[in-house]
Structure formats: structure tokens, C-alpha cells
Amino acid sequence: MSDIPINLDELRQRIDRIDGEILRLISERAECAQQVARVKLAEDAGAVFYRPEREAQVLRRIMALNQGPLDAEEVGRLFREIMSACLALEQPVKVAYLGPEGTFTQQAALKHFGESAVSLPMAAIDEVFREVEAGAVNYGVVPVENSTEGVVNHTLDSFMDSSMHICGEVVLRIHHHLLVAPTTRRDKISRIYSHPQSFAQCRKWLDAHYPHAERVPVSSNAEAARLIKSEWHSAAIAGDMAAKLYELEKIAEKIEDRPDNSTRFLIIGHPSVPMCGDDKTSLVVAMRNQPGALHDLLEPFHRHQIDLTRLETRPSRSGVWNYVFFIDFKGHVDQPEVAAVLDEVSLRSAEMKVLGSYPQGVL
């Protein structure tokens, strides 16, 4: 840039012109969109027009060229924004996620596809699972893990009776807040609702600067700030959707005790995704009662140099003291080592179900 200076009403010009040219081409891609979508229809009436494996190399590709000042993952998010609104040209997306509105399985949902995305609240995770697998959303949205509290265990539980597969993932950030109503008196708050997972993330901040007040769980955070509104006494543990939708003030931010604490999501649905370049795969396996039968499920990765990321063990519905064991690692099951593991994993176990193939979280 020159070194000569610029008044403020040439650098409003100059930003007018840019943010024409930004929405001219943005126009451009949406047509672009829309001419995607016909070619598919005439090859194929039951096209699908939502592509994981896609997005992914777009939004990676594009964090890649950016050179600031604004950081990559912001440029990512405002791509991820373009692309679903482009996308609900096409054919918008649904989605069913574990509800009520305003939960951090709700942000997940919005996080991944974007806002253009139609995405509908469930009351419970086995919900989820089958309004995907009826057919009456393309994809659903569940919590897997917490880095602070561990697996989702019936998140789990339902991948063992379920055809989904796993198509893609999403880490969020959780950042807890002390939500009041307008109506709260602040100093006399004697009972603070929360889901029983964010009161054990905020165990130590609530010992500390609430120890007598009483903790009430429910069934989620949304929950817990919707029943404040009436309670002139109560407080609630919830993250910034829910403070936004029940106009709820934060009287105390980030209050988790980890501040590393994150959750992650998995996207299920049907089809099954191709590889982007950047894959996780994640299986279900049934060992046989044996001694070394861990050994034996291990080895094959280990000698085939197959990054794990992820073991949980899982009592079997089949047999006292069975186990199953649900397995995450780095690769696609195209990739011809990963289907070497497979093949040997299948041979040495009761039973082996791979849950998917998808692409790693990019943002």
C-alpha cells in the first residue's frame, strides 16, 4: 500500500467498492450453485448435493491461502457461511440435533453447516438417530465426548443398533456462564440449574463462589435457562446460545474449570463419504473372551503404522464379561494399509462394524 495518506471518506469509498465487488462475486458462486444442481439432476434425479469430502478440501484450501490480517478459522467460518447459504439453493440441508433450542449440540449443528442449514431439536439422542435413519432429515448431530467428563456413553450404545454412518465431526470450544433473568436478585441466589455434565466442568468455581447453593440438574443447558426466567432466586450454567435466546445476562464468564474444555460432535447420516486427503475412521469391534485378545486387536495397527486417536471399551450386550471396543484412527477405509488393518482386525475378532470414514474437523 502507498505511503501517502488517506482521509476517512476516500477509505469509506474504498470500502464500498469492495463490498460491491464481494457481493458480485458471492452472486457469481450462488449461480454457479445453482448450475451444480441441474447438472446432478439430469444425471441423477436422486442427486446428493450435500459432499463432506468436498467442503472439507474447500474450507482447508481456502484457510490455506489466506495471509491475514484476519486468522484462518475466522476466514473459515465466513466460507462455511457462503457455502450453506450457495448450498440451500441447491437443496437445503436438515438436520436433526440433540435438543432443546439452544444447546451446545444446536451451536455444533450451525457450526458445521452453516445457518442456511434447517435444523430441528430432538428430545433425545436415540430421537436423533432415527428421524435420520427414517429418512425425515438427511443428518443428525450428537455429542460423542467431553474432554473434562469423557465418552457419551449412549451416544455409543446407539451406534451398536444403528445402520448410520459417521459423516464428519466437529470440536467446540464449551465456555460456561452465570446466567440471571432480569427478575433475579443476585444477591439472594440460593439455586442454580445446569446439566449434571457443566456442573462437574464448573465444580471447583461453584465451591468456590457458590458452595451453599443448591444444584438442580436437568436435562440440558437450554433447559436450565429457560426455568430461571420465572424464578426470582435461581441462576443457571449454560453457554452464549442459550444466554441469547432466553435474553438472559452473564453475570460471570467462563467459568469452567478446565479452560481447555471442549466437546466433540459427530454428523451421522447415510451415505457413506470419499476420501478428502485429511480422513478419520472410526469402528465398533467385539473381541473374543481370550487372554491377549487386546494384544491381538492392537498389533495389526501398530504394525501397519495406523495412528489411533481414540479407545473406549464397552461392556457387551452379549455375554457377561464381554467387551466392545470403539475404535478411532487417522485414514480412510479406501486407503489400501487401512484396508490391510481391517481385514486382519475382522479375522481375529467376533465381530467388526466400521461406523465411517469422514473428514477430520477443519474448523
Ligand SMILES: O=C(O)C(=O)C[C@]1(C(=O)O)C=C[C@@H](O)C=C1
Second form
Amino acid sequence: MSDIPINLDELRQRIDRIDGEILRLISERAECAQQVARVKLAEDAGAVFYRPEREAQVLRRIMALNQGPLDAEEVGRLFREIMSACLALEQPVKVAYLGPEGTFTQQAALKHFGESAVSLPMAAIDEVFREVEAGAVNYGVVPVENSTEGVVNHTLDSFMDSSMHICGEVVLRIHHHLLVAPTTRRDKISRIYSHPQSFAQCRKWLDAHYPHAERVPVSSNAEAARLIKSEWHSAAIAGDMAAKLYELEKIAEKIEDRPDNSTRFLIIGHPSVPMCGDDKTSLVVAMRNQPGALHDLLEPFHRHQIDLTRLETRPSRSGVWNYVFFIDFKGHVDQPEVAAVLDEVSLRSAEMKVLGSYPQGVL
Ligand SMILES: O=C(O)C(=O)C[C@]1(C(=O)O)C=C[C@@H](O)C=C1
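Moving on from the form predicted on its own, please list the structure of the form predicted together with the ligand.
After this comes the whole thing, all chains and molecules, with the earlier chain placed first.
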């Protein structure tokens, strides 16, 4: 340890030297990405620049290489931003998300694509699907399930009518805070605004701390945050992004009842994604209403030892079959054992649609 300087000036000179070196290397990396773009264009005039499978591999490799002192997630986030900036040099990626600005879905979009992506808020989940389908944006981000409150039915229903692929997933830890404006009378809070799911996720905390406050459900946490700016007796439950956007103060942090409260979001888009080595596949299957249908559906997965990660049932809207099943499992459609299972499931079902194979969420 004798070569480690101990005075502040020397340490700062050392940091300046390291920063210069990091900058030189990041610039070299960015030039490489520009060359990648030229190669992609030479191969195909309609080239797709964003490559989720490659991004997942880059992030996993870096996180595995990391030996500290920063933790792997932190290092992953830094490289997420470097890649996001490199991709923006190739072609900025445009992403629609369930808005308004300041929602957890926006936070998920930025976590997945990085801050260099152009992100556009949409008023409803089916609008996100429509924007992607129409080609107005490259990708869309929608919530699909929460660990406390379960599935987001709107998203599953939108897949039934859509030709969109799932290109990725991102899981976000959801932390809710009780927020007030600078002018709020904190001892006089009589009304709390939030999204119904957030109320459900903070039920016990609210019963214990604000049993008499009126709970007013609104369309998003960000909308709740916006509303309280003009009401001196109201508070909002929302996350960090909304707090920052509307310059609100947190009077209680992390008030969700379950500390592992998280939401899974899906990335939707046109292109199908090649295998990255740690993939998931999502399917929607309509079964005829007969005894043993669910067993028939699941049996091939069991026999081929394919790991199911989720099974969700929705009433079918066609009227011909009673139920459709949404199934997620580990593996990619290009793997022979997965292809074999899909062939069998397709024969046993009334209808089957592969929604996409995509990298498992990394960060
Ligand atoms: O490898 C590629 O295809 C690239 O375009 C480079 C790169 C990167 O910066 O590493 C950038 C964007 C892609 O989404 C994936 C990776």
C-alpha cells in the first residue's frame, strides 16, 4: 500500500489522471459503436441498431468480471448508460411508455434503455401498443405484473389483439413515499391521492398512520403528485421520479407493506430477438374447454424439463373457448427442446401464439 498517496491533492491528481484515461477509453468505445452502425447499414439498409441480446451479454459479462469495491448492479448501471450513449450515436432509440411523466413505467424505460433514449408518455396501455404498431416509436414499455398485486390485465388483453413481439423484460423494485408540497400543512393531511395499486401496496402502513385520511384513487402516481401541488391539506403516494419532477418532499419513505415489492415490465417491439443464452419465452394459448385441458397443456413442459416461470389465466373474448393461458418459461424458441415443446403444445391447443423470446432482465 506504500504507493497510495495520502494527501488530498495527490489523490485528486490521481483521480484526474484516471478520469482522463476513462474518457479516452469511452471515446474509443463510442467510435467502435459508430463503426458497428456502418457495418450494420452495409449489410442491410433497414438495419436494426438496438440489439437487446447483445446488450444483455455485455451487461452480464461486465457484472461477472466486477471485483468491487462497487457492487455489480452499480457497475451494470454505469455500463447501461455507456451503451445507451453509444446506441444514441448509432441511432437514438424512441420509446413509448405508460405515462404520464414521472411514473414507475418511465423509470423502468430508463432503467432498460438508459438516459439517452427518447421516451414519450402515452395515456393508456393500448396507446403504447398502437404507437409501436404504427412505427411512430421503436419500442414500448408496459407493466405486466406486480409482486404484491398480481397481473396487469390490460397488458395481457392488449397482447391478444396485437402482432407485437416481447423484446425484453425489466424488473423494478417499487418504493412508495408519502409526498407533500412545500405549502402543505403536514399536521392537517386529510386526503391522500394515489393509483389504486399503490394504495393496495401500502394498505397496512396507511391504516396504521393515516386511518382517517380520505384515499382518492387517480390514474397514476404521477397524477397524484401533480394534484397535491395546489391542495394544502393533501398528500400523495408516489415514487422518486414523481417526487423529483413535481419538487415534492418525502415525509415518509418506503411505505410499501412488503419490502420486496417489485413490478415487472415488458418491452414490446417489431423485431424478434436472437438468443442470448439466458432467455425467456412468452406464449398465449387457447384451450378447448374439456377435462384435463390444463394438464395436457403443461405436460410437454414437464417432460422436456422446461422451467415455467409464470402461468396466468384470462377469460377468452372470442366466446369459442372459455380460457386463454399466458405462459412464461425459460428458454428461447431457437433451442431444439423448446421448439419440440411448442410443436406439441400447438397440436394440443385450439390456438397458440408465441409472444416472443427475449433476454431475462439483467439489472
Ligand atoms: O453490438 C452492437 O450491435 C452495437 O450496436 C454496440 C452496442 C454497444 O454499445 O455495445 C450498442 C447498441 C446495441 O444495442 C448493442 C451493443
